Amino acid sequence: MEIEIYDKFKKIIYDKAGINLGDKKQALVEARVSKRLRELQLPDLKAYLQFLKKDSSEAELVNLLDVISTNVTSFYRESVHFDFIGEQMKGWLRKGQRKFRFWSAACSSGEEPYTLAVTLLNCIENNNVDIRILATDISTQILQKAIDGVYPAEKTGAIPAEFIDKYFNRITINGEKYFQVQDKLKKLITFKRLNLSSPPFPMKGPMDCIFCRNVMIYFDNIVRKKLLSEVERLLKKGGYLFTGHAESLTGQLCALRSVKPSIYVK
């Protein structure tokens, strides 16, 4: 990919999604954008850029961001976060709290919010509580997978057997074994498309916990600062932000205090 072409893609992706691709991702971008060229039957990257420019609906922009977005996730990824939130949930319940709001900010194909839902339901027992989880992502394609809630058996190995039996249905598709999320989990979660680089967000809060894991590594400090400002606004006093283990808020101007690696409190 020519540098001039790559720079144009970089600018579009940064301006529209806040994703900072750097200077060495030409091969990655070309490989992923090639999927759109084949789908649209366009001859080359220049033609695709022209197609994007003329698309006033920005429908193709959404498709571009879908193929560029990295969606790596798993059930119980960075499991210490769910252990921590389970303990906090029990403490909040003992103090009489009955309304809870959570946000999975980059939910990808849904494993994170579903793991969170299992964790929360396992804490509440017979308590009459109001729990809602907002799960957002920039990719419409990956959000549809999350909404469907159907996962190959090999992707569910980290889920304890007791929870598989309690919260998933075993199904077979084309002779292969899958697990389908039950409605008792689905009804807790609202999936929405959201661009984390474009605050302010429509939510009012306050949130008890926000999961914003393994996404800020793709942003520069300008975008991170805007995002963290919104996180601070939405979190309740004493609410928690969870980041990826490879991410740190050191040097970021925010009022959140570290309580454990990758866990911050307002």
Given for the second form:
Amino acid sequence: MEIEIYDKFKKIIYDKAGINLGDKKQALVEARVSKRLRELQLPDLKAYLQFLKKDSSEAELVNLLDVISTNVTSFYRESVHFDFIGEQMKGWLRKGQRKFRFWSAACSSGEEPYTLAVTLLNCIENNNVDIRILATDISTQILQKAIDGVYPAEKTGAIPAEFIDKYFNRITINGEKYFQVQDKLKKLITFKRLNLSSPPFPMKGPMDCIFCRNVMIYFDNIVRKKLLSEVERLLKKGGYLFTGHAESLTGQLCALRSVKPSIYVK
Amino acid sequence: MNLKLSTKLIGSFLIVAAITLVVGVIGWNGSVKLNENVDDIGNKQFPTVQALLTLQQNLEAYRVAQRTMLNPELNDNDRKRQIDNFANARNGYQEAMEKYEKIQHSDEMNRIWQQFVSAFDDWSRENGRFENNLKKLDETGIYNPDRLLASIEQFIGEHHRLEGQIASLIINRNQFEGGEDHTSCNYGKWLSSFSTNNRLINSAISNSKEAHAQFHQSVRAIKQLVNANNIAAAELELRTMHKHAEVVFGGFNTIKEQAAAASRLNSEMSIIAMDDVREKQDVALSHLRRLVEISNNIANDEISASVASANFVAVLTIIATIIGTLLAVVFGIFLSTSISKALNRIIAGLNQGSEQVASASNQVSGSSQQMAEGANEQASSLEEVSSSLEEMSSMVKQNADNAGQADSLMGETKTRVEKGDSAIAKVNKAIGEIKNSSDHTAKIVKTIDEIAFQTNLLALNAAVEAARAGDAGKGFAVVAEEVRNLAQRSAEAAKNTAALIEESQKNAEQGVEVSNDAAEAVKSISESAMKVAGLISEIAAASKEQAQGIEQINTAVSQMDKVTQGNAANAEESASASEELSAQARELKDMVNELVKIVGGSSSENGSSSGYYKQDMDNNKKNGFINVAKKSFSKKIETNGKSTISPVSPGKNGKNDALVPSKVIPLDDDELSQF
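Right, and the form predicted in complex with its partner chain of this protein, after the form predicted alone?
Let us now look at the entire complex, which starts with that chain.
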């Protein structure tokens, strides 16, 4: 891959999604954009860049960001976070809080918000609680997956068996077994496309918890700083931010305090 | 027979061609033979017969003309026609002979022809005689000598009677009618109409013509003389009449002689024509007939030979055709069955194979889709690991940097602690000095206190004095008051300062103690700092090593990332390729079905491609899984064969059913603002 072409891709992706690819991701770009080449029947990356330039609707840009964004997630990923939230939730409920707002900033294919929803529902005892989860991602395709909420059986292993039966339907497609999220989970969650690199965001807050896990690893410090200031704005006093374990706010001048590794409080 | 299809086909067609060739050669051979016979008949025997018949006909025609010529009643035109006929017949038979001689004949025929030719020569000779006589007859100009002779005899008689009547008249006075006009006598009348090319006759007539006229004039003169009774004169005249009569009779005799000669010629010709010519002609004609017969026989022989050979050829052709047809049919059937048997076997194999390929490729397509998805997932995970590692790497680097910085800071700290130690000693000393100074200061403060007391007294006095001075001392009173205030404040300050100094002194004493403590502390700090410095430099070294380690891991992971991304892309490509393969396998199956239809005449449709899913789905139903037929995400699944395994796959959005992202996830911010 020619370095000029790679640089062009790098610039577009950084400008539009804040994703900092660095200098070594030629293979990644080539591999992921090749899907688009195949679908558009374009001969090479150069042609794709031209196509991208001509596409004034920016639909292809969305497609590009869809393929270039990395979507790694699983049910109960970093289960410590969910245990922690469960504890906090119970505490808040005891203090009489009834309205709860959560934000899964990079929800990927939905495992994170659904795990969160399961965790939250498991804490409440009656229905007079207003729980809403906002789940956002930059990739429309992955969001569609999240909205569909259908997962191959082998990916649901981390979900406790009692919750499987409670919140999922078993279905078969082409002989493969799948679990489909039930509406009682879905109705808690609003899925929206959001570009985390372009704050300010339309949300007003305050949020009780924000999940922003394994996102900032793709951003450079400039984007990270802007994102964190938005997180800070949206979190309520005493609200929590969850980050990935490789992500540290150390060195970031902000009002968030570390509670535990990768858990911060405002 | 393990032959190539083309060999079989070409061989069979060659055999059929060879059969056709044999049949054709037989037919051709027969037709050539027939052609020879027909050629012989048409170009040899038929012309021969034709020539012979023409010859015969012309000979006959000649003879007919000859016989016709014998007819004395012929007029000149008929005669001329007969002469033409002679010429025609002569030309005819000569031509025919030439024609005949041009044709090759058998020895027998040649021999007979020679005989004919000699007979013909004889005949021709007789004809020459006849024609000679005819020429002579022409010279006489008398073609009907008998009639001429009869006429002449009549004339002679009439004139003799007239002489007799004249004599009777003269002697007996017997009157009679006529005889006076030479033109009204029969001879006179004949003369007026008679003409000939016979010289002798013409001269005889012209010699006797005058005498004849005189003769009849003498008759008239005698009649008149008798009537006038002039007998003497009459008798005289009678003598003249006799003279004339002799001349006339002389002419008659000449004519008679000519007529007799002509008559002789005539009879001679008649003999020639009726006997000699006929005899010779019969001989010649018999030869001709023989020739015709032989020729006819030859022609007949050839015809029967032709018919026989035609029949033979016909039979042979029929047999060859039947054999050829049978062989062709047999070979055709053999070939067709051998080919179609092989084809059927192949098609059965193909059918089975294509079904297997279709199902296998379906499976491959499915599993490669799964693989692609797995690879993609793996790639994504690795990408996250890679990104996380990079993040960690930078963190560790930062740690190392910080530790290094701390290490160097600790070095500084050590010297600073030492400096602090000496500073503390200096402080100790300074404190001692401070204590001394404080003692001095306490004395000075006491002095100041006394001064203040005195100043107060003075100010009091001044105030009293000012009051006495009245209005004039008013200003001074204010000043005195102020001075008093100052004196009081000074006393207070001095008192405070004394207390402070006292405290200072105490503090200084304490300070000495503290600074001694501090010196101790600094000493222990110095020791700790030394330890911390050691630890930090260890941390710094460890962090550096860690950073290097992570860097290596990072390199390895990014290498892995590269490969995995490539694998993911390849997997995806092979997934779409296998999908394509699956589609092609189905197409192949369709084509094989078509082939089956063409070869077998009926299709053997079994095992549709959707069957596999059905089965699976049925199985799953038993396991408590609900089949999903129609879901927003399962658009692809409905098209079964082309399904992508992933239910939530964004789909193949080339240009057709292009997935517009904004349609999937509305990009408005309304709902976001509710959070």
